[in-house]
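As a starting point, one isolated chain is supplied in structure tokens, in the form predicted on its own.
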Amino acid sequence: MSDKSDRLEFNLHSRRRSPIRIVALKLTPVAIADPPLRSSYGLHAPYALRTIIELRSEDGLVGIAEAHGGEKALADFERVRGVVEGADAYALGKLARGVDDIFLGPRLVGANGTVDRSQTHYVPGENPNDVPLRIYAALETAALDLIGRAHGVPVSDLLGGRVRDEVPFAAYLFYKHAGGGGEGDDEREDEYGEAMTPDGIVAQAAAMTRRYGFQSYKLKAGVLPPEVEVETILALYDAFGPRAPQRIDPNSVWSHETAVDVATRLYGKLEYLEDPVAGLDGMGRLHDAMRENGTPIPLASNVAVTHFGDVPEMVRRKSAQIILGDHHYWGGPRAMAQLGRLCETFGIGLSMHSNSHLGISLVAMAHVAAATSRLTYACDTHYPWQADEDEVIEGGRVPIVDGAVRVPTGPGLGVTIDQDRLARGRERYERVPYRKRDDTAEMRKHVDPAWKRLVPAW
């Protein structure tokens, strides 16, 4: 072996040996355009606001991540910028403790006398009982992002290795009003248009299936009264055939009975059934009551199910058999490949919960699902719903072909922030004056002065 070659195995044996101190956390927030989609919590804003964490090692080499907004988030994540700087990259676990320790206190206590980090009554993001979770969520990603660039390689491949180079997403359909989202001068072109009725939401679904190729389609509801949903799917079913999975999330403000109806009359037209009903026990009321009236469609789950504290219960009672993870939510991309295995321990499905976010956030769920085999279905995206313009990865948007994001193979992420893009962004969050994600508010302030979020509402 030449000389050359002696020094270069030393030095990646002594970088693998060697810390990698953390000197540096940036965070910037940035606002981006979204169009005004609605949900049972209410109207999106024109900008929804997102925060991108670099971490930088002494070395120089910075590592990304990309989490909730606003300025609760900002602070949040300086409250721990002293146990993240002069921290090792690699221990994760005392980062965690850290971060948890900080943290610490009063707890919103379900009825069950356990901690509710569920999404019932909160948009996701604004459970204050999850804080701990989202904040060092974003650190291990950035963290791992760190160490892979350090050593060379993919995210993917420090979880356990890629199981998959091309991972499925599926069409995110929204009811709709007119605009494309943005304000004043930044307002943007409205790309999908309104849909507010089932032939809308087939136009919009043919519009990303021309543009993206997706193959299957899931709907927002608890928007409509059920009857407009349950035709919605109906006119979907039809334009797509059956070879294109359908699914419909009302997040948890339909009644039991309604439940109930809904799940009788689409019987064999959905793929799974996703939040119908509020909480564990409701879910599990109703795969019961579906059971015995023959129309046993699968229940999925991101509202009620939300943390490893949650399956156990929703095991007993069969509240769901699917669980739409989300490594934002359930505590970093370490966390999804364990709840991973716990699915495939259990038989249980497996999928992408996802919000308004940027291509850092998407190429990390890209990772995370490449290195998860229990992977049973296409994942959420809000992707299509953000422009180019706002995207802050060198290169601009990543790319969804055939409905798939091919998983980067550079280290790390393998995508890098493009930093006159990052301060555009960070210039529109100054400019506009969203501070935290309000659905209630925007609905009252362009659709009905009196609404309210109604648990059930049908």
The other form holds:
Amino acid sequence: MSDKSDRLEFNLHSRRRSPIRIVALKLTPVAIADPPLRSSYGLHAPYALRTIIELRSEDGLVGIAEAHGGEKALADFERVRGVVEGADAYALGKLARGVDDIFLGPRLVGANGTVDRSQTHYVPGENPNDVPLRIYAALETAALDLIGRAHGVPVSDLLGGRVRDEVPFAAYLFYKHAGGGGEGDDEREDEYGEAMTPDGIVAQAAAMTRRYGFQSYKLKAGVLPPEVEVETILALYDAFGPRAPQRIDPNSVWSHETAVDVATRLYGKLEYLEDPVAGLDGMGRLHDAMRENGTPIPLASNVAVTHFGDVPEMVRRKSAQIILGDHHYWGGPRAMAQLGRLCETFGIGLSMHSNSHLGISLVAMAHVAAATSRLTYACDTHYPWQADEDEVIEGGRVPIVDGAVRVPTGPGLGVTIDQDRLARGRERYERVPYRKRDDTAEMRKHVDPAWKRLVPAW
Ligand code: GKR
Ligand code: MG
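Just the form predicted on its own so far, so send over the form predicted in complex with D-glucarate.
Now the full complex is given, and it begins with the chain already shown.
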């Protein structure tokens, strides 16, 4: 008996892994040129902000991630330094709890008594109730990169193994003013030109397709009167034909009546309708109305549905048939794998949401998508709107070929940071006056001094 337990103890000891001790958290804020894109949140500033995270292990390995940016993000990441430095990269549950403990504090409470994490009234990345999840998500991504590097395996393997080697992305079309982003001496070439009309958007889609080979299209809407946006979709349909799936996303600023009317006019032309109206209840009512009218277009969401707590009500109300998940918001790559399972359980479709980002985020999305069997639609990406000049990874931009990103096969995320490029991103950040995403301020500065975001607006 004692022999056996000795043996057991010996086995346990001999198999014990060594921790991957994180000894340093390095945070680098960067500014990246961004063209004057319009959405219902307002106007993009000449620069978008990101934070680059590096976790150094005691063995000198470095795990990386990319997250939302600006002054507040940086201060939030600083707050968790104490739980990150000294932590074991494998101990993700402990890390999550440590982050949560730091951020427990006043919460905004929604009408139904729950915490409001929706993006109905916030530009993505600015909802204070998201903070712990967003901070943890970035740390988990960097920790998985570190673990992958330590074992010589890709992050997609750590997530259960890839079911696809290439991840399809959609062309993300925006109404846009003239200009390529950046300011002063740093003003960038306007690759796609102004696009404030249906023809302008068709030209933008054609140019993006030529360059990247996209095979599906998403129009950011809620900007022009709905009849013009409907006309834009019809023009895209004429130009690219029924075999190129399309989506339209006004970020919740249509009224119920407008959304019903748009659904009637675009029935049969859309792959899905994304966040046409605000809230889980509003989306559920729209679903019912479309069914009654015989125009049942599937609803997708990344504004009304932003976290696991939304799913029960979403399923009950049939508020969305597709979730646009995002590892940056849902709590990291592992949360996305869990979301995939949940979607499978309820027969819900899954795709991915995106905000302005660089290549580290793009490859992280690709690993997550590669390991998610449930992924049913091409993912969103803002990547075509960013320039090589702003990229921080070695070798420059991640290629998008035939509308897809090939998932890196190297250890971890499979990309590394070019420290010179990163230093330039940081200098750019120091130089520019922007410290948070504020699309309303930009709108007032450049388009209409009295502009205010209304929900609903149309
Ligand atoms: O970049 O203006 C934008 C988008 O509106 C973005 O912030 C949204 O989060 O891409 C997003 C979406 O699908 O809602
Ligand atoms: Mg959306």
